[in-house]
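There is one chain below, alone, in structure tokens, taken in the form predicted on its own.
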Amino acid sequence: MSDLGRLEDLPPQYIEDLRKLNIVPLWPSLRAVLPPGKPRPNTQPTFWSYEALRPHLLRAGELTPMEKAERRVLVLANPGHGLDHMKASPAIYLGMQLLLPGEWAPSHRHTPNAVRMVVEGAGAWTTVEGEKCPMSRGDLILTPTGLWHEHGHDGNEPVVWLDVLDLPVVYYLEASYAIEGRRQTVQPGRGDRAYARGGLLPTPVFARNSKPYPMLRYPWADARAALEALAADQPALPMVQLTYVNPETGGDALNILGFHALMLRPGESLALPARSPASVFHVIEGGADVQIGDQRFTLAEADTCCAPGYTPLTLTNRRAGQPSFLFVADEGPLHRKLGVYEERPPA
């Protein structure tokens, strides 16, 4: 593509006259918004060590009581976007949230969708629209857009979970807000029990379940067992990964971000194509080496990293004799809805 004219090539008075009319010339900035060949992401490959982060999160628990925090979170920010922008990628926000024994994080609802991936501890719960969801390590809990949710802790040790929200894109659309509410009354019924087996749905005797999100808790015990069964049943499968879906529709669990459980076989090295959406990898069990372009990170249990789009990835299990298990979040659903999803094979 040929070089285009620069802003400084234009007479200053001409530029000033345009700006007074809220007008700017396109051609000096055209290559910035439409770069040749492929995008130039601001998202940088970034790694967050849980071992390094955890003491600061516990210190936050000492420094800031819940009534002054509402949600006690340390944001995992990508330096490529500027730390103050509080995002891991263009559409993904990440945060490590702490709940101490006896605490209650008040009920509220907001426009961004959120999920909680439980990192450590036991005894906490999240109530979503009256459905109480126990929180155990590796569980995925949905708090979809517009639904009331609160967190409580009946145990005796700190509980930490990874928040994943589509906040950056909802904020960019100027559609982000929250409403505070009162403590919820727990109602009978749990989606993770009603939809506990793949291929089996509750029979709609009177009417199909009208809830847009019928399953809010995805237990790790079930996801892990499903991954192991898939690996045993199809040993030649190039990638042992499952997607968290809406059990009624088969579509993505939420409507902007995608969520997956990935098993790396003992000693396995998995080369992935360069995909347009950015991705986040979080180790539930084991450890992995993650090669993102020319950068390499070593992830232990509970560590997290982010990979920009259009970048080839290689995931390697650091355990030669046991599988490792990762939680994956990506921008795939959004890219597919917008019609910009791409996969590029290795060069």
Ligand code: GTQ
Contents of the next structure:
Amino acid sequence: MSDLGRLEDLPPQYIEDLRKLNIVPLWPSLRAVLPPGKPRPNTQPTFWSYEALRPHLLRAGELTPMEKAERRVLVLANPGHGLDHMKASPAIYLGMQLLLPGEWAPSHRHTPNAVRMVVEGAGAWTTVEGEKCPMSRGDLILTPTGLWHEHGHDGNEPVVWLDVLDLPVVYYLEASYAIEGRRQTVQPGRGDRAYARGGLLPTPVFARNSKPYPMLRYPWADARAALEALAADQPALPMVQLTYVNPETGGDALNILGFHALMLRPGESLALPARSPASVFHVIEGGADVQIGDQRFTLAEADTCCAPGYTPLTLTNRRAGQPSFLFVADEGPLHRKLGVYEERPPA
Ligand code: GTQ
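Can you return the structure of this protein in the form predicted in complex with 2,5-dihydroxybenzoic acid (GTQ) rather than the form predicted on its own?
Full complex below, order starting with the chain above.
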């Protein structure tokens, strides 16, 4: 690939004349925006230790009352994007949110989609569009675009969850905004009950749920049991992973980010192809070594890391005698919808 002319090769007056007209030459920047063979990511492999983060989150609980925070969140930011941009990857925002007993995070709705992965504590709930979703460890709760949501806590210990939002990409599109609301009235109907069994849907004539997001809570007990059953049924399966889907459409649970539950079998080491979307790994149970290109992180329970796209990954269970369970979020649905999704097999 030949070298192209640089900005310095041009007369300064010429560049200045162009800039006054809001015009710039392409060729000095061409290789930066279209790098040869593979993208040059800003996203750095980044690791966040829950043990290190937790005391700071509890301190935030002392420093900032709910009325002054609205959402009391410490953001897991990727240094490759600049910490203040609050991105784990181009499309993924990650935050650890703390709710103390008796607290309430008021109702609002916004254009970015969010999910919560409950990390610790019991007794909290999120009400989404009138459906009150109990929160326990490992549960996945959706708050899709435009739906009202608020968080409350009737228990007696701090509750922490991981927020995953597509905020960076929605913000980039200049489409991010929120609307404040009043406390919701809880309505009857629970998607986690109506859709409790895979392969069985409420019959449309009587019960067709016209909601675009019929299932808002995916209990961890169910996801874990489904992983165990899959592993037992298909011992030769190359990867024991389930995708969180919309039970009515079978498609991705949300439009932009994808969510999965992964079981690493005892002693298993899983080499994944380099895929175009960036991804995030969070340990629900057990522990895992995550190799991202030439970097390696050791994840204990509740730890989180992120990986840029186009990078081969290897996930290794740190337990020889028991499975480990990971929550995975990625930019897959976005890449597929945009037509830029790619997979490159290990070299
Ligand atoms: O709980 O609604 O981490 O609106 C960032 C923005 C959580 C929430 C975040 C939010 C929320």
